[in-house]
Structures are given as structure tokens and as C-alpha cells.
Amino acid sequence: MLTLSDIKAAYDRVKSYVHATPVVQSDLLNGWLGHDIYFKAECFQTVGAFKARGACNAVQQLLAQHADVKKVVANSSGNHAQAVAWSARTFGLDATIFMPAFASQVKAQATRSYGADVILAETRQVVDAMVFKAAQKSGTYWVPPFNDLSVMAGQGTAALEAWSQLNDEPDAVFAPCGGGGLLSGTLAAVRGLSGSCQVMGAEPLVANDAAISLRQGSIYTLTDSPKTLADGAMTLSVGDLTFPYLQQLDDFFEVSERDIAYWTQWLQHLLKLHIEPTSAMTMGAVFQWLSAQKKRRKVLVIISGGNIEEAQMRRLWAQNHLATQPQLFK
């Protein structure tokens, strides 16, 4: 299992390459909800998402462990693709990224702009098969999007960094769940930093493979890519490495598509930041948890990224949710 020492070692490796992203608040939101909510704004991160942390750590680990590394490959619908392409360019490696055809065109083009070859395939299953085959070539190594200890440790550096930016320890930390890499690293970091802080996860209700897995005690795999606004949480299943960490979470929440759109609009409005729906989804989980709290709580929310294409923005703003103010009823 990952430890705080692993997260700190990862931070030492990546800190010269990634941004120390800010922690921001909305006094208006805090007043409305009666709680103190802090947002770790990874939308300001290199490539616009926390994924830069994990990819940067993983590529450095590969270079340290293997003398023959010439190329890295990855499979991703977006942010991990950009992160691996950027990391490969940073450390002088070639990169090929396999992406599903339905992936954000903005993210695909950004991946190309970092110098990577991008190959599109019809389904996630085909993408996964292609990256596995590509990684069999000599000198070529796969950087998985989440099911990898180096990736997981790198993702945990966001929570570690946020800890040093807060004056007091939070009562809970929330992060979104796709394949579980960010949550796994966050759990490892927080468990090493605190004996009382809770760690929670969130995923779309219509893409709830992780929630089903947690309920049944074994990994559940979706049969097809779910149709959700939270495109960063469209994974078919969590990983065999990440699942044991998810099982240690203090709670896990499923968020409706309506709430994903609602919180994307409100967080963009209140924080004045370009926030992905996958990130805003997490606030839907925070709202559910705070509804049951009897006293004022301090919460850290990891805003995982800020890459949204125009078509996605139109879907998110198809209905005006700003007419309904966030408010907790107790």
C-alpha cells in the first residue's frame, strides 16, 4: 500500500515541473451553506488538470528503473493523454496516445500540440487492446491512466500540497472518481497526515461502476461507455490496484447529471474559474454529506481540472441553474 513517504517522494520528483496550484474559497458559498469549503484548483495545473502530477512521476520512475526507455504510450479520453504527452516531451521521449473517437476534440488536439502521435479508435475496449499491444515493443512503456502505483502516488501530491496551504486541518477531503487513481493517492496522503480527517469520493450516478463495486465487494465493469457530462469519470471500471483504496474511503456518493450541471454552473460563477464537470460533480457529493452534518465543517475539495470543449459547454448551460441558490435545509 502507498504511504505518506511515497507521496512525499513523488512530490520531490514532480515539484520542479508542475505548478503549485492555489487553494481558493467563495465567502458567498460558505455563508449560504454555513460551512468552510476550500477548493484545490488543479484547473491551474500544467495541462489544465491534476493528471500532470501522476504522469510526471510515472515517467521519471520509468526512466530511473529502465535504461532502454525510448517511448511511452497511454490510453485516455483526455486529461491523462495530455499529461503523458507533456511529460514525454519534458523528458525527451516519444509518445503515442490511444484515444476513443468520442473523446473531446479539444483534448485530442492539445495532446497533439505536446508532440504526441494520437490514434483514435471506436471504443474504449479497442483503445485498451491497442495500447497493450504497443507496449510490447522494446523500449516502449505504458503509463496507465490510474491503475499504477507511480501514477497514484503522483496524484496524491495535490492533497499533500494543499495541506501545507491550509491553516487548519480539514474535517474531510473530497475528490472525483474515474478509475480511482486520484482518490487512492489522496487517501494515502491524508491517512498519513491525519488521524481524523475523512476522505470521500464521488462519481456520476449514470456511470456508477465504482459505487456498484463497493456495494458488492468486487470490481464491476460497465458494458459500454456511459453518457455523462462528467467525461473524466467515464471509465468502465476501477483498477485492481485502486479498488482496495476505494474500499477504505469513509464514504462514497453518486451524483445526478442535473447536479453535475448545477454545480458546474455555480462553481464557475462563484469561483470565477473554468471548471470541468467532473470536478464540479464532487461538490454534489459535498452537498450531500454536509446535509447530514450537525456542526460547521471544514472541507477540502480537489478541483481536478478545467478542460471543456465548446459543445460540452453548451450542454452544461442548456438550462439555467443559477436561478436556484445553493442552500442547506436542516
Given for the second form:
2 protein chains.
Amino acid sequence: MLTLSDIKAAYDRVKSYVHATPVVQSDLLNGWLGHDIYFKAECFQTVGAFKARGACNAVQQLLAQHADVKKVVANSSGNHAQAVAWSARTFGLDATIFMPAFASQVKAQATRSYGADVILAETRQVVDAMVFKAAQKSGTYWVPPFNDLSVMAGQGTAALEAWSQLNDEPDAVFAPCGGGGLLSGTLAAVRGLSGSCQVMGAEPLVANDAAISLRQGSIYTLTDSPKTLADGAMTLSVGDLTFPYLQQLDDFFEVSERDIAYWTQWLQHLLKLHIEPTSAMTMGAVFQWLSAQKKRRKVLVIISGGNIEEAQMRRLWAQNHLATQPQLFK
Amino acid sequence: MLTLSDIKAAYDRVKSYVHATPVVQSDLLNGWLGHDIYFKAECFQTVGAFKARGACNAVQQLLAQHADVKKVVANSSGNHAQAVAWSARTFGLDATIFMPAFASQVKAQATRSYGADVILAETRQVVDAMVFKAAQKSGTYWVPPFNDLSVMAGQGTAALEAWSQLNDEPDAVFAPCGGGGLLSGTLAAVRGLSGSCQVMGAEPLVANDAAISLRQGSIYTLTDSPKTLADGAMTLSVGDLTFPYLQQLDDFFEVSERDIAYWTQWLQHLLKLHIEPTSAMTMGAVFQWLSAQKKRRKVLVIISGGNIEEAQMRRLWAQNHLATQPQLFK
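Moving on from the form predicted alone, kindly provide the form predicted together with a further copy of the same chain as a structure.
Below, the chain from earlier opens the complete complex, with every other chain and molecule after it.
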């Protein structure tokens, strides 16, 4: 299992390349809820998401372990694509990113702007097959999106960094769950940093493969790509490397599409940040947890990123949620 | 006329109450345009807009000049309402804010959350009449939204503060024009800080009373409230105190509704900030100006605020502008 020292080693590798992102608060929200919520704003991270941390660590580990690294390849429809393209450029490597054709033009364009070749294929299955084939070539290495220890350790550096920015230890840390990379790294970091701080995850109710996996004790795989606003949590299943970490979480929450839209509107409005629905979903989990708390709590939320397609913005703002102020009933 | 020393005196008054907001950049945008653009992020200001600076200075000036100040009143449908409510609370004064009934529930709610009484009236004309009447009472003082020297001086502190955050002097500073308060203060500050830096303004093409006023050399008043995405620039006319400052601007630009939406989408996407269309409009002016520049320029843009109604978000994201990347043709 990853330990705090692995996360610290990853941080030593990545900290001069990635941004130290700010921790922000909303006094209004804290006042309304009666708790202290700290948001680690990874929307300001390089490439607009925490994914830069994992990719940056993984590419450096590859360079340290293999003498012949010339090129990295990745399969992703989202933030991991940009993260690997950026990391490759940073370390002078070639990169080819395989993306499903349904990925947004903006994300493909951003990935190309970091100098990577982008190859589109019709389905996620074809994309996966292509990346495995590409990685067979000598000198070419695959950077997996989550199921990889160096990627998981890199993602854990967000929580580690937040610890140095907070005055006191939080009572709980929340992060979203896609493939489980961010939560695995976060859990490894926080378990080493604190004897009492809880670590919890959030997933869309309509894409609840991780919640089902946790209930049944084995990895459950969705058959169809789920339709959720939280596009960073659309993965069909968690990984065999990440699942054991998810099993150690203190709790895990499923969040409705209504609540994802609700918290995206409110967090954009209150924090003045352009944050992804996948990040706002996590606040839905925080709200569920706080509803059962008897005393004032201090919570750290990892705001995973800020890359949002225009069609998603339209869906997010289709209804008015700002008319209903967040409130806890006690 | 206001001078740099007035702006510095205002800054000494407000700096321990307002936030020192960050100056941010987008490397992607700078790369695409071939210029260096710095954004002063007043969306992170107290109450979510630069208006806190002017109101905070004005309230302190009132307290210094009058022994009997018990209450302040203001007329506003937007950010000035919250700014005066917040300033009153900060200095232990009562506040009543008169707002037109068409003002958003969210803004009325936010104004009340600072402890002010909010009184709604049907039209802007009735609101204005009510505030003048309220200000007749002894101990009650009006904080005007823009046509007031202490308000104008307070708004100028954003540019002054930005100067201390930049390594070199910018070639030009841009700010949006509603009633002209922000531009007046910015002009007074920059003229004192620099012998060469240009100061320019931006206005919606469909609410171009200031542009018409500048062309005809006298204040022009719109007859109807214009329908523009840039709701911070909907004022019917500039003030007799602000107009002489606007006449000293180096240039003034009118921005189409399409360009306002275009730049709101792109700046939200690139900067990861929840910024108002009134702020993004200013980038439309920057783009027009840069199109005619032969050499690399350094530009400071005052991002005026980040308070956006949900209906406005829906309109802003109704079309896809992210498919067309910003590009200057040279």
C-alpha cells in the first residue's frame, strides 16, 4: 500500500512543475451551514485539473525506471489527456493521446496545444485497444488514467499540499470518485498525516459503480457509459489497484443529478470559481454528511478541476437553483 | 480633478477592509494573442465586485465629515447595493437599500444578508425618488453609485493596487463603463502613476450612451433601459462628475452582445473564474485595440466582478463560442 512517504516523494518530484493551488472559503456558505469548509482549488492547477499531479509524477517515474523512454501514450476523453500531453512536453517527450470521438473539440484542441498528437476513435473500447497496441513499441510507455501507483501517489499531493495551507487539521476530507486515483492518493496522504481525520468519497447516483462495488465487496462494472453531469466520474469501474483504498474510506456518498447541478451553481456563485460539476458533486456529499453532525466541523473539499464543455454549462444552468439557499435543518 | 494622492488616501482608508485581489493570467490566451494580458480579479473582492472599494471609502468620508451619521441609503439593482450594505455593517451603521423589483432575488437576498433593509419599488425612477426622500432625514446619508468623488476615488484603488502587483508598467489599462465611476478612479490613478500608460473604456454597443456622449461632447441619456448581457453597464447616462474623466480616456470601445458572450465563455474557461459579462466585455475592447497593435503589448484588465444571475448564465451559454478559438490576424 502507498504510504505518506510515497506521497511526499511524489510531491518532491512534482512541486516545481505543478501549481501550489490556493485553499479558498465562502464566509456566506460557512455562515449558512454553521461549519467551516475549505476548498482546495485544483481548477487553478496546470491543465485545469488535479490530473497534472499524477501524470507529472508518473512520467518522472518512467524516466527514472527506464533508460529508453521517448514517448508516452494515454487514453482519455478528458483531463488526463491534457495532463499527459503537458507532462510529456515538460520532460521533452513525444506524446500521442487516443480520445473517443465524442470527446469535446475544446478538450482535443487543448491537448494538441500542449504539442501532443491526438488520435480520435469511435468508441472507448477501440481507444483502449489502440493505446495498448501503441505502448508495445519500444521506448513508448502508457500513462494510465488512475490504476497506477505513481499516478495515485501524484494525485495524493493535493491533500498533502492543503495540509501545509491549513491552520488546523480538518475533521474530514472529501474527494470525487471516478476511477479512484484521487481518492486513493488522498487516503494514503491523510492516513499518514492524521490519526483522526476522516476521508470520504462522492459519486453520481446514476454512475454508482464504486458504491455498488463497496457494498458487494468486489469491483462492479457498469455496462453502459452513464449519462451524468459529473463527466469526471463516468468511468465504468474502479481499478484493482484503487479499490483496496476505496474500501478503507470512512464513508461514501451517492449524489443525485439535481444536487450536482445545485452545488455547481452555488459554488460557482459563492466562490467565483469556474468549477466542474464533478467537483461540485463532492459538496453534495459534504452536505449529506454535515446533516448528521452534531458539532461544528472543519471540512476540506478537493475541487478537482475547472474544465467544462459549453453544452455542459448549458445543462448546468438550465434550471434556477440559486433561488433556494443552502440550509441545514437541525 | 482627482489626483493620485486622492486615490492613495482612499487606499489608506479601505485597504484594511477590502481584499487585495490577485492579478491572474492565461498562458494559453497570451500565447494565442501574442500579447501579455493581466487580469485584476475583483470578482474575489468583498461582495464579489470592485464596488466595495468605492462604498467603503465613501462611508468613511461621510463619517469623517459629519458627526451625526447613523444611517446610509443607496439606490441600486446590483453590486453597489451589496457594497453599501456591507460597508454600513462594517462601520456599525444602519442601511436601507432601495432596489427596483426587477432586481434578482439573489442580489436582494445577498444585500439583506449584510444586515441592510431592502425596499423594492416598481421602477428605477421610483427607487431614485425614494432614496432622495430617505436621505432628507437627519443622520441619514446617500451613497451614490458612481457620481461622487469619494466613490470614484475608492474605485481607483483597484488600479493602484494592481500597480504594486505587476513587475513592469502596462502599456494600457482597460475597464468597463457603467456610470463611469471605475473608469474615473482608474484614470486618476494611472495618470499619476505613469507618463505613458493608456487608459481605455468599454461599453455595450446596445447601451452606448457614453460613446455617444464622448462623440457629441455632452452627456447623452438613453430613454429606455437597454437590454444587454453586461448588466453592470446598463446605466442610462454617465454622471456630470465622471464625464470629464471619460473625456480624457485614450480610447473608448463599443462591444457587441455576441462579443460579450464570446469573451465571457472564453475568460470563464481560460481563467477558471466566474466573471461577470460586464468584465468580459472589457476583453472585447482589448481585442479590438490589440488588433491594431504592431508590437507585443502588456495590458491590464480590471475584471469588475463575479455576480451573475442564473438567467444571465443561461443566456451567456446559450450558444457555443468555445468552438472558435481567439486569434488575432496580423
